[in-house]
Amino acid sequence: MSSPTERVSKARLSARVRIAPMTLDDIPAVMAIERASFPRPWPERAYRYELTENPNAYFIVAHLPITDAASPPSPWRKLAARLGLLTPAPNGPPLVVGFAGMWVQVGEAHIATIATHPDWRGRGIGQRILLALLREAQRRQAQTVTLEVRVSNLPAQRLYQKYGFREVGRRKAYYQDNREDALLMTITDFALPDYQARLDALAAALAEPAA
């Protein structure tokens, strides 16, 4: 269990994360996180298609100011340096530490992908990314939000449950790398006032570290 000091530190780091629309320039960093996170990563051309040709797509990245990334774990720092994502200047470009994408069509938002780099997990960054997707789904007047998650991925399931997702089905042998089932999870009351109030409360708690 983390200490109160650790919890505050994680919350403050999360508060410094900035969410921005994904651009073509972000793709190299996104691909590095893809390869570190998934056994069958999306190809680069898929991201180019989503960013340039799919009007129903909303893809984002999570940035940290370079000063916050001054001493990340060494494997990630080496990879980031090799990709040209770290610079010696204190006001250099931000570091991409996570990303996500969803499609919104005919009242349904479907979260297609979401990931935080393994070296930056457990710091609230995934919550900030998920919250940004849900806020955009609100703006696009979605009635429901859905996603698939591996049955073995319990930490992700707990995060989704916290934000109101509930299991509504199972896709057998959905993941091609190991034939693992996927849970289909949905927020069915997404457009209702009670859920909107719940999301506002979660957003406020995430933005305000506990003393």
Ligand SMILES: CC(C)(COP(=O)(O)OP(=O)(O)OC[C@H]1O[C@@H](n2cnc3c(N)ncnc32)[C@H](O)[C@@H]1OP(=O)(O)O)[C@@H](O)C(=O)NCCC(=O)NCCS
Second form
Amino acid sequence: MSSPTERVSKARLSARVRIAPMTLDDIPAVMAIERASFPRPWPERAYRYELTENPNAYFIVAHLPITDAASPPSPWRKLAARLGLLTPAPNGPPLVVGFAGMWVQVGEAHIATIATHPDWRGRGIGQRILLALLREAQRRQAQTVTLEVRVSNLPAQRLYQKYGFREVGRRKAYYQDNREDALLMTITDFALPDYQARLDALAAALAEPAA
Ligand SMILES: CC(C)(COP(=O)(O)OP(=O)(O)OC[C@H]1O[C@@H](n2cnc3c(N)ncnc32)[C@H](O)[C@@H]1OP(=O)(O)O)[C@@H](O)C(=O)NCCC(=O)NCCS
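Moving from the form predicted on its own, what structure would you give for the form predicted together with this ligand?
Below is the whole assembly, all chains and molecules, this chain first.
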């Protein structure tokens, strides 16, 4: 449970995040977050495929205007500098602080990946990214949303539960690196008006800018 002060600053930061379709130019920054976030990172060619060849894919990045990143934690500053993302110009290129991707097909949206850069977690960015996926799934008339998550990944499970995902099954030894089980989670009432109201309330709490 976060304090009122934390909630205010989270809302301020997450409201300044801009969600944009992922482009090929984003891939180096996405790969840096990917490698810092997952034990078995996707290869770069997987992102190239999703962006250029998969019509069912919807991949996005979360950008922070460079001015918001004036005092980022130092490891991130080093990384951003290495990627050429830090510039003294006030209107310089934005930082990529997170990303996600999903596939939408025959009424089902499947969230394939989502990550926030480790130095920017706990500031509402994951929620902004997830909300953007769910809004797009609604726009594409998905009836349900599914995903898999490691049984040990409690932060991600909490995020998903907050947005109405419920555990509906388990895939034994799903992850090849440590043979960990995956929980299969879905939002079963995704297309119902009650869920729409819940999503609107969560978006309002995050001070999501109007679409
Ligand atoms: C899961 C992840 C994307 C969350 O991103 P984030 O930007 O930190 O998320 P937010 O700040 O928006 O937090 C949203 C909610 O997630 C949950 N959460 C996030 N971090 C948490 C933590 N360390 N412990 C428990 N719950 C946590 C909380 O429910 C939180 O809501 P609250 O602030 O109202 O308590 C991030 O931890 C991440 O990138 N993890 C590594 C990659 C990964 O595991 N992806 C999921 C693969 S299935």
